[in-house]
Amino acid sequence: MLISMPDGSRRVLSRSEARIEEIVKDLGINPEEVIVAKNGRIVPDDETAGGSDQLKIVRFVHGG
């Protein structure tokens, strides 16, 4: 699986099918502060990735 991450650097991840949210997580990313496409398509937390997919990691900032 390769995976975009937000500072732009890329990572490849070997490992069988996760939730969405278990892999941020695992990447030491908060989820509650990031969008995540997968294969293009942006998805819910709880969507799985793993294999050949690709993640695209954005952090999004918002304020008042």
Contents of the next structure:
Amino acid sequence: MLISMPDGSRRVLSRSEARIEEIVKDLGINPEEVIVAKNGRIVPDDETAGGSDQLKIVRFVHGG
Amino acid sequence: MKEDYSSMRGEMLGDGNRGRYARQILLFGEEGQKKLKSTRVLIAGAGGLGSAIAFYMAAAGFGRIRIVDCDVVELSNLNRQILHAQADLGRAKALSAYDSLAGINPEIEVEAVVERISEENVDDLLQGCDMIMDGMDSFPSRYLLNRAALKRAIPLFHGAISGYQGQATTIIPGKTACLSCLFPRAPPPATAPAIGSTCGVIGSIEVTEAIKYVTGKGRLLKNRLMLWDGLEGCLEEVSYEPSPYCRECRGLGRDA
Ligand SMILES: [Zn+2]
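Okay, that one was the form predicted on its own. Can I see the form predicted together with its partner chain too?
Following is the full complex, with the preceding chain placed first.
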């Protein structure tokens, strides 16, 4: 899996198919602070990812 | 307490107006300009985002602008909240906004409302409004706007910032996912760092979307979240779709 982290850095991760929420937690990120795009499309974090999926983890903002 | 200030000069699109808007009439014609003039917008918030939004909407000639904010101007606002000046310290932001907007374009109608947007007053505040501009600083208040937009079937132009980062998208009830589909959970509350130029980028995108919507030009940010990272100098988009689990819009019909 190719993972784009909230700070813009990239990581290659090999692991078996898992819930996106778990993958995000394992990367040390609080799932409540991010939304995740799988292959360019935002998906609920109970969806799974693995193999050659590309994940983009976005720390969305709330200020105005 | 509600204070309404109105200026009703320049009702018709006369020659003077043609002069003022000449450069944008090149884009969408007198027809488009008339549509802007007959559009009533609610600008929710007169802070950093609301400042950029309000300035550009007033200058563009959106005919009726209702701007709502319950706070007063503080010194720490002035690095980004360009509606307000040093002399406005301690004044209600909505009233300071009124003066700035009436100054930049006396031909539009501006209403300033000094209130906190809540479940109780949101219906009143949206009376007659054709669209909602998001200049809020928290997700609970954005969810309130989202719900009101769905209920009234009017678009919500979303934007938010933190530091060098920002995001924007366009919610059209009946056609797109809603804000709760995209952000089912509010992030933990925190004071966001802020610079004026990021508010400028995101507020400008929201206004561009509103102009496109009214004049029927271009491709709106429908089901697309635009992400701005000023530190990287990078603008990206990710797509999203209506959530079958959405607590707000599940069951509402969509036709595109
Ligand atoms: Zn929804």
